[in-house]
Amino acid sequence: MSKKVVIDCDVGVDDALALILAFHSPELEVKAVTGVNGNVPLQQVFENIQKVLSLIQPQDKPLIAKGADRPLKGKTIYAHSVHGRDGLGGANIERNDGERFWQIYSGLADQLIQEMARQYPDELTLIATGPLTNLALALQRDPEGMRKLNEVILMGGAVRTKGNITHLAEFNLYSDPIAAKLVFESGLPITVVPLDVTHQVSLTSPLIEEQVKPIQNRFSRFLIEAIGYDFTTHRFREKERIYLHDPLAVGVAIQPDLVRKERTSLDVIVQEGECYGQIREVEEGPKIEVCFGVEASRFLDLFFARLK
C-alpha cells in the first residue's frame, strides 16, 4: 500500500526535484502540496507549486494551499542567490492554462494539514522541505489532531556539521527557529534529514553527463536548466555540485532503510546572536530520529530511475 503524503515546501530547485520524485513514486500518494515562505516569497512559492505540477501533470490532482507568508517572529530571508529570483533557476515550464493539475484549497495550509491529519488518522506522512512555520501553526491550531500524523519527515538543521546560512545554522531552521523549536518539542514522530546526511548525496558533472543527459525527457531538461548546467564547459553555474537536500527527505519516505538513524533530543537556539537557528543535541526532551548516514549510490539510482 502507498503512503498518503502531504508535502509542505518553499519551492526552490531542490523542492521541485523532490516533488517530481514524490509524484513519480508509486510508494507515495501525494494528497496535498502546501506552500510556506522560504526560498522565495510565498506568492512565488505558490506559483512555483503550480508550475511544477504543470510539469508533472499528475492524474490525481492534489489539493494545494498557501501557508505562512512570514516566520512566527523575526525577519524574512530568501535564498535568491541559490535558487534565482524565481526560485526555479530561471527554468522555463510551459503551462497549459486550459488545464489545472491541482485543486485549490479554500483555507490556509496549516488548516489543510490539520484537517488531513484527522481525515487519515495514523496514515498520513508529512514531508516538510522548507521552514516549519506551517507545521507549527497547525500544532497551535489543533495539537490533538496533529498527533494523528503517522510520521513527520523534515529536511533541516545541521546537527554535527556546519551550517549553510551561518557557520552554525541551516537555512530552513534559521528562517523560523521558533517554529522549529515548537515542532521538536511537540512529541510528534519526527525524522530529521539534516545537512549531515544531505551533503552525502549530490549531483556532479559526471552524473549529469552520464545519468541525466541520456534521459532526454521534460524532467531531465528541467533539471539541467534549473541547476544551470553547461555542457560546453561541463560546469554548474557558480557551483561544483548540487546537493539533493529535499529529494533525500522524499527518498526517506519511499525507502526508510536508505538512511542510518540515531535517536536523540534536539533543541533549537531562538535567542538572537551567533547561535541563532542552531540545533543542539540535548539530554532532555522528546526523542527524534536523526539521519546521519545514507546509501548514497542506492538513493541516486532511485532518483535517476524516477526522473525517467
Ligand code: BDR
Second form
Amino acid sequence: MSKKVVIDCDVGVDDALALILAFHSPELEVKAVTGVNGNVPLQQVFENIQKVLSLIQPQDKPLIAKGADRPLKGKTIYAHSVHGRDGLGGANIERNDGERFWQIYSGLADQLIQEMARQYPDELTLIATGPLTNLALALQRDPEGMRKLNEVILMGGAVRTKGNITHLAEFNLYSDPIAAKLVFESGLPITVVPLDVTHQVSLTSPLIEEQVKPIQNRFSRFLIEAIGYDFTTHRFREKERIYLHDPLAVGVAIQPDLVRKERTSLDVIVQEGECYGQIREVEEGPKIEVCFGVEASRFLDLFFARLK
Ligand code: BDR
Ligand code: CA
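After the form predicted alone, can we look at the form predicted together with beta-D-ribofuranose (BDR)?
Full assembly next; the chain just shown is listed first.
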C-alpha cells in the first residue's frame, strides 16, 4: 500500500529533485505540493512548483497551494547563491499553461495541510523540505486536526555537526527558527533529516559521469542543467558537489530503514546572536526521531533508479 503524502517545499534545485523522486516512487502517492518562502521568494517557489510538475507530468493531479511569504518573525533570507536567481539553477523548463498537471487550491498552504490531515486521519505523511512556517501556521490554525498526521519528515537542522548558513545553523531552521521551535514542541510524530545525514549524500563529478549521464532522459538533462555541470571540463561550474538534502527526506519516507535514528528532544535558539537558528538536544520536551546515520550508497542507488 502506498503512503499518501503532502510535500511542503521552497523549490530550490534539491527540492525539485525531491519532487521528481517522490512522483517517481510507487511507494508514495503525492496528494499535494505546497510552497513556502525559502530558497527564493514565494511567488518564484510557486512558479517553480508548476515548472517542475510540468516536467514530471503526473497523471494524478496533485493540489498545489501557496503558503507563507515570510517567516513568523524576522527577515527573509534567500539562497540564490546556491540555487541561482530563479531557484532552478537557470534550467530551461517550459511551464505548462493551464492546470493540466496540477490543480490550484483556493486557500493557503496551511489550510490545505490541515484539511488533508483531517481528510486522511492517521494516514498522511507530511514531508517538509523548506522553512517550517506553513507547518507552524497549520498547527496554530488546527492543532487537533494536525494530530491526525501519521508522520512528519522534515529536512533541517545541524544537530551534532556544523551548520551551512552560519557555522552553527542550517538554512531551513535559520530562516524561521520560531516556526521550527513550535513544530518541535508540538508533540507530532516527527523525523528530522539534518545535515548530519544529508552531508553524506551528494552528487560528485564521478557519479554524474557514470550514473546520471547515461540516463539521457528529460529528468537527467534537467538535473545536469540545474546543478551547472559541464561535460567539456568534467566539472561543476561553481561548486564541487551538490548535496541531496531534500531528496533524502523523501528517501526516508520511501525506505525508512535507509537511516539510523535516535530519539531525542530538540530545541531551537530564537534569540538574535551567534547561535540564532541553532538546534540543540535537550532533556525536556517531546521526543523526536533524529537521523544520525544513512546507508548512502543504497540511497543513491534508489535516487538514480527513480531518475530513470
Ligand atoms: C536546505 O536548504 C535549502 O537550500 C535546501 O533546499 C535544503 O532544503 C539545506 O540546508
Ligand atoms: Ca529546500
